[in-house]
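First, one chain by itself: the form predicted on its own, in structure tokens.
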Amino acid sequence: MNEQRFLIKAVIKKSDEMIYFSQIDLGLVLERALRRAELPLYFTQGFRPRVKLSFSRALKLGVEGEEEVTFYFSKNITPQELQEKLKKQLPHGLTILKIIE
């Protein structure tokens, strides 16, 4: 099965209480926010499908900083739509700084 996928890269900032979340937990937080935003998510293939997203590098636990995240979607959406919908669902301490096109 060869589904089409669309990707959008964004730079997010981890600060305040979110610095105590590990990289794995950060992925789960983003996955939940994406689901609540009701965006057309792309899922991994295999026994246990997960929302597909990837990080350029991991921030250490307890460190405030920025990181690049690639979001994958099953339908083409605009970067503005991603920012508007996801921003409302992100917890305090996690913000979208910019969308990379």
Contents of the next structure:
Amino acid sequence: MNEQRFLIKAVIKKSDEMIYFSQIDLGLVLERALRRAELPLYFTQGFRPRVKLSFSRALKLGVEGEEEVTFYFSKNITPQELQEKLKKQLPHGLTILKIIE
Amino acid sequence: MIDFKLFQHPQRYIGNEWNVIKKSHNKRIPICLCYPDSYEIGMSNLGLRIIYSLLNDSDDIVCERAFFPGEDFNNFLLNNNQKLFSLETKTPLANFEVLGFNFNYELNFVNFLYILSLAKIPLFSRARKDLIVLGGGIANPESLADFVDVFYIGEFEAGTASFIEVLRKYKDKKSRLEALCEIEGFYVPAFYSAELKNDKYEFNKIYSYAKLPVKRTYVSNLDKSHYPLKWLTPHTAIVHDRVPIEIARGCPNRCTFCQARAMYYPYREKKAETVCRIIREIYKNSGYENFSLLSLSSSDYSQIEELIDILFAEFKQKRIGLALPSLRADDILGKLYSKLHLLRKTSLTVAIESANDSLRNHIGKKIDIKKLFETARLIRTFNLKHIKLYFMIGFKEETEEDLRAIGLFLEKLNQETHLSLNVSINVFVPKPFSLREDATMAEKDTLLDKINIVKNGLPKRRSINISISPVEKSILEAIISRADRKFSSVILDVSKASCNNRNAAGNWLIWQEAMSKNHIDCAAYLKAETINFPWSFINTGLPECNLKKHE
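Right, and the form predicted in complex with the partner chain of this protein, after the form predicted on its own?
Once more the chain from above appears, this time first in line as the rest of the complex follows.
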């Protein structure tokens, strides 16, 4: 990997209608939210690049829960910028509880 | 509140997509678009999205959606005596003023009646008091004439404004239908009689202000026509998980078996700059990562090279996937050669239809086999691994040799290019409004014989995958698409059977039973070497359609 990458960890809460969406769906929802937020994205390598994200553990389908997500960016952004821009793009039922680092 | 986790794919019923439109019904006219197939398939339909967005653009209209439910959700509704409801506000379908249905696939006609019964709405048009059922996307509406109050024949974008105007002005069903039937494109079956006399259909108006013939309508300026920019984005993968961007509508080619040419006539394009603006806007609103350029034949799009250049330059950094289906083999050799590697493309699809040159010419398909071979060799350099090929059999002029040629052709192509081949062999169905609408459909035994000849000639190689469309299903599609008003009783019976058997619509025996019970001889629909059909009251606007009417 030649490109520089910058990591921000956050805790995200899944509630209301969003509890019916799987872990794979959650990745998709966050990827599209990040794209809409026009943040400097960092992509996975390979034939079909995706926005890179990693999860600490998978949440169960059908119940509320919190989990740690690591966001990867190609430029250094402040946690405040992430929180402000992403918040507007998250569907009802997904909330950023806190930014860890 | 229903606990949606009891069902498979709960997102089908929730209605919380990004950009979903939720309005209160207070002082608004509520319309529900119903798709007679699953959520995943319906949400991949561009027409549904255009109409949803167009109707909701009017502040005094609230437009919502409903789909054919999965088995578990269906059972839940039945067991709990609940009525089918819309996704957005969970309003029972019976509480809407208009239900719009898409009828682009014949075997889904049964699902349409099933949706009405799940919503506890009377199936027959004459039995409904206020609610209006509007049907669209259909070529020959006659088999549904008893159930649908009004059909829109053509592209609904052209009729939306006048439809809304009528709903605002008139409040009861009778005056609404009377007003609609005077507007081009709207067909109210109850205002006409259609009778078969001496092997000829006679169409007459019962209500004197109705129009005869019924003219198909279309958008005259595609470049300026409405596009759903606030793209409804599901929080889960759907069947075609990319945003289709319509670059052209219609097709300038004249393949004789093709119905789409008539349904989308005439050929129109959006400007390259308009296409780019639409993609830019939808990306901003949805964050979608895959787009596909949609048309019946992208090779014919006049600004194709320019468009690919602009899009690629703009979206490369954002890693947005661009797909370009429906390319002709000769374009890859020619103008698009240098562009192909820019696109995210894993396969090439060629609808070759026949392995024999003269038969292919006969059905109007212009493909140069030599060029196809050259292209196939060339595309290996782009890291492409397979080709998808479509063949069609069942033509009257086809010989045994033509059928055997399919196997020989595949063997040669596979040997010379080492590409794996996905081959799909379909049966010719003489669809209404195609240039071969007056052809007789081959009989079941003949088709089975033909398929056997093809099968015996196919090379046995692991790198060649063959799928052959089931003959009975093709015959059913032919019957339903060509049927007249009498056939409605058959659709009704099959729909009743589908209450106990969800696969009834695809079961030949159930259809056969319903046809014999209702004294319908399906052979009469399939033998049709005449110029008069159940759908002859419609004028598609095609040049040959006007010619024929004068004969």
